[in-house]
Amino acid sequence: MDTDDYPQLKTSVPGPRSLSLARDLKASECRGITFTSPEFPVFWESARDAMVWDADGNRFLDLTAGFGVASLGHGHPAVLAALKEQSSRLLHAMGDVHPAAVKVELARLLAEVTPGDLGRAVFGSSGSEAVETALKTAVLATGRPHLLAFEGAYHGLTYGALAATHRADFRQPFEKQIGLSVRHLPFPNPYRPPGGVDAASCGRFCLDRVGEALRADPQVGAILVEPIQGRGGEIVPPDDFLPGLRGLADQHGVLLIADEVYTGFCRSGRWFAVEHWGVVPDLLCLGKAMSNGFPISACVGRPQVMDAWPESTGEAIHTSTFLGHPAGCAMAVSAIREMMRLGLDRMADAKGRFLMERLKPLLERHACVGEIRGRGLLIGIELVRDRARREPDPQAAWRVVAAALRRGLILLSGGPGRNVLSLTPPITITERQLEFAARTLDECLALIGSSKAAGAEAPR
């Protein structure tokens, strides 16, 4: 436990400096942003590979990759070198007027790595911006403003993306200001099949609902889908679902938009999750891991779809001050080339299988574990109060998150019921670290199973 690639705790967690910083932050930041409690958070000071150091000198193993961003590991040397070199020459340019040359290199590289004939990009700074660019593109290309999205979906929290996000706790306070017409349809979750059907039939059931919605509303111009739901609980749909959506979109003349902000750039064991099913969307939304740490995103589309945008005559109708930021573009070029060099898609697939094998015994040992699922290093452990009824247990999930933090593991809980342990570590994490993570999760699950009173109440 004293080697550099394992957790090492020098103080209590959170330690005294983290607790002091939490008090200061609470006094100066809007209370709606950072959750604080006696057990949360720790304040990061530095990170390398899969390890994070907090303000108290504690060392943690990061099973989140910082919300799925650091797929190459924190502080990857090549990406940092690209940032240093670019920022020493040019830190800011004029993205849609006099752009940085490196923006061209990134646009060409995205056309190379994305599937099919996707090859025209619009850059942004966040995943929400990529989604909103796709929504604007859809209405320009089809002339139809309505949208189909899915239950459990998370597409971001700016207003256009929020309209497509399903969770009521995000949407309800702002419903009166959300103007986009979106209909949310069931997403095929084999563990909890919608409509009373069985797991084998849930894909067909959901496709039938999409077909009905398209026939009922001729103003639908696009279908927006996460190929694998991330914040929705690592839900992998049945194999007939994505190809079926592609077929329905073609049949009805609507666009298929794949939100791969979370799943893109090798996370699922393929460069892009749609490739598991051989599907090429009309528009692909990208972000997070694209630069391995800089806020940059992109919407990449088929040329004939992106040509629905009018040619700029000197005033772009969609732009931003930091569009195609030089540092972000340079980091993204470096990160993508490193992914290619390392075969990061194959690495994610192999390490995901390795971790799954070590997590399987949790199903036998712990009655609260209902299912373990995922693709690549996008894995969800669903915790339930009762396996037969499959009732979500958010309290158990929170207790495991808190207990794991005290043992040096950083992880998150997600899903609509906030009962799914979400494992999205850096893809470069070592097998030794994955084994340690699996053992520690086993210990934490045993702890909460033996004492239902352990830990604090889950955040609401």
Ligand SMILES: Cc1ncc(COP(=O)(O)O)c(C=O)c1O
The other form holds:
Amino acid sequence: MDTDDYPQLKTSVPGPRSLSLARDLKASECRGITFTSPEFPVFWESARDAMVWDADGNRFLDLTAGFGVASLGHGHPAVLAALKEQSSRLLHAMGDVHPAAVKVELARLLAEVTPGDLGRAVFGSSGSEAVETALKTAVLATGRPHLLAFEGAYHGLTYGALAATHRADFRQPFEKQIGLSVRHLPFPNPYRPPGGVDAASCGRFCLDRVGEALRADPQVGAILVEPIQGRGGEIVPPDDFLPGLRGLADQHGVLLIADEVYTGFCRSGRWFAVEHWGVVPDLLCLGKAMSNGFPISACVGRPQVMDAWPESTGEAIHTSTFLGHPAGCAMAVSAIREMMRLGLDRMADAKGRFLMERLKPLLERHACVGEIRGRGLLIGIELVRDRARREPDPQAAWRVVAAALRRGLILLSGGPGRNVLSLTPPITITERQLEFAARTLDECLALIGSSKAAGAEAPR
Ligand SMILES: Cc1ncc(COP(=O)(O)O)c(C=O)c1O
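Any chance you could show the form predicted together with this ligand after that form predicted alone?
First the chain shown before, then all remaining chains and molecules of the complex.
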């Protein structure tokens, strides 16, 4: 591999410098944060487009877009230029008091690109903060403090968001401090339909549970949903689910909050994943790809919902030091304009189909591949111990992640069972790179010893 757009490894992976940095980090960062093992991680030094260079000079292909952030590719020139221009003039302002002028431009642009009449923004610094803002808005707008969320959901780890996040390992140590009342209901996962129903009826089954929960608890003010579950394992619900949720929210006078921190800004092949189903939520949570690399987020709502906030008379009841950060706003304006110019939604759709075509043969070739699914460039490969029982195989997923890294591919595993290989590359990744990625994943799956004829069971 000697062309510029493929990985090139100069040392073993992780190389000596990464291993030494890992040792140093262990001595100075809380041990609960960065996972280090002899196989993991590599320390990043620089990145451009879909390529990442580590501290040892190894070059990797990034199939994560750095947690779904760098949708336009790492170091996108227009976004970097916006950062340089803005930061050399004004690096910090007073977000809710004397704001940066560029905050106005970003708020206007968000109103333009988001669906329906969504068009009043509250900025923040992380996806979790956007979720927190949505939860506060819901209680202001409805007066009802309880929330419905879904099994498998990931909404972030600050306390309000954590209350809505489902995974037990994130919640359990802090359960006693989680104050918000959230009921988690089954999410319609067609591969693992809840309630013993089949894939075709799981949307209806889950909607019925939502209807029951709304009738049982008049204190519910909002339904919080990821239109496609991201960290929950790239789960695309059946077509009746999102429209059904919209209908139930309207019927019961509760808000529908779409958490598109992961799916937003073209990742799923639409600007926002709700557009696959023609649904307009009351509140939309955004982050990650919005600026292609600066910690900035937003909760965008319908005017009549956002007007539940009392008008600021000098001291906002919800703000933060870095709200509407000038560099973040300038980068986001530039990134969104670039997404429009490139037609990034169509690009994600086309490249997602291209990658899917190349991945589908893995189902035939490797018995451990249970399902390959997704929309756009949000793709999950679910690994199972055996296809009939669909028992998650997190070890296999980890071994593929580690083997892929040694071949120059950066990818993550996710899902509640940690058995789903998650592919969310920069949307600007080339077709040759996608082909390389599919080939390498094929090799890694073969290497972990699960490559055998898929047996009598027909691939799904
Ligand atoms: C759907 C969703 N919501 C919220 C968050 C939290 O965002 P952050 O990590 O920026 O707080 C994430 C992060 O992965 C996410 O995927």
